[in-house]
Amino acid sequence: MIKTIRGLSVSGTLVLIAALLSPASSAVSAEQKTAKGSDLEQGKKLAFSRKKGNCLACHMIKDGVSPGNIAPPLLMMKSRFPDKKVLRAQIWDASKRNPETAMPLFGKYEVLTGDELDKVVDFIYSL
């Protein structure tokens, strides 16, 4: 025997709920993807900016013009930094891991705001 809730079977109720939630959840997903995409673009602009991130001064980055070669190329970042928080900490203050680093302390010396730093981290992590 199939149990009913106000005239609908339990399975019918679940199908109805799924149908009602699906369009809304996919719309939210699309909005989130668009926002994330724009954050990645903003992060790329900041990373490539000679006045802000200036990552290209030292690092080779795909699509970068006139990259430096005194620091490791920024590629396969998820493999190199499985924990994104470690990458953020490195960009925030590289002197914690290497006191003799030549890398600017982007967060510690407020070269980038917290929001800008998050966008740069998202971009770098996507490489």
Contents of the next structure:
Amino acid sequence: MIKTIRGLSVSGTLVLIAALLSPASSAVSAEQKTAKGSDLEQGKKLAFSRKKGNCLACHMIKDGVSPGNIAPPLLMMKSRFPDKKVLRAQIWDASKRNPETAMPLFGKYEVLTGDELDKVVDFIYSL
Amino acid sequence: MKKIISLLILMVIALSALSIAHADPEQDRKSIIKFFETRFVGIPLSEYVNGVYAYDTIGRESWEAIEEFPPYEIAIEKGQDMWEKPFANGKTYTDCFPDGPAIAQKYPHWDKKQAMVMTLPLAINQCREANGEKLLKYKKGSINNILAYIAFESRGKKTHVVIPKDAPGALAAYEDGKKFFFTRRGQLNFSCATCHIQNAGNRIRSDNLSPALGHTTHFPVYRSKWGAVGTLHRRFTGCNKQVRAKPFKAQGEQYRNLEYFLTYLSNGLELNGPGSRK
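The block above covers the form predicted alone; next, return the form predicted in complex with its partner chain.
What follows is the whole complex; the chain from before opens it.
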């Protein structure tokens, strides 16, 4: 985690602070607009499924039952991740930001397919 | 939080440095104890024999209630029968184990003649083989009865794993087990340490994770999930499977070396098997 914090560049931190200060929507560019409702439902299913994302094993997520507490709660993601690509990268390969991460490398190790991962990202981004 | 993490990082660095250069198991053991002492302030070392219940105060209540009428009692009785009943050739286990059934503290140990880590289940089967008896399976079934009896008779003895200096293979086996413990595997990319050191005390879904320290003191274990008493290597298998890694062979070299390392960490802790867990 120390590494993660060090890894954030100064400008990255500034963007983050700006995002936290401004209304969330302003940080969302056109290409990052929210996904369709049905996709979000699918993304949620994938994220909650024990066989697929099983994000609840470690993260608190709205509507999720008996979450673990290994990892930070997933909320206000647009302000945490103004750039959706960074969020996707985190879920694709968490070891990039933290080599000692406990989070499975969902994309890199093909726990989720690219399409599944996109849906999960859309859902998480909507939180 | 920060302190714990930096300690962990230090420890990981220390451990990886150790594995390259001079390995000192005693240093490993001490740094792991220090890590847990810092994370769980005020929990005495002797509590670690109770696994996750050392700090899971909610789970502890129902566990203590279960221990009032231990679900492994039948296994102990059956195990005593096994111990006392002569083999077809008239000999008994006592011919192989002249010190009697209170011997769990002698295992695992480095067997100089066979140049390998000798575990109690393996020694039991070598005894059976020498006496023309059928071999027992290593994960489920009646091996757990005799192990439960031996564990019960050994209660109060202390874990005492020795790594003999005059047998280089012993240290290599310990090192191998340590490497196994810290190696990430499976599609989900976890090492044993990810769950039982780094995240001990955190919940994965609703399971509170136990500390590696004390892992071996109470086997075999009755698990409600199994509805039976099972061996340590059965537990290893389950933990490998949950990260979608291919489990290794029970009593194969990898798991025996892992047991050697893991048990060494608990040196000085009291044996309190058989145990019961969720």
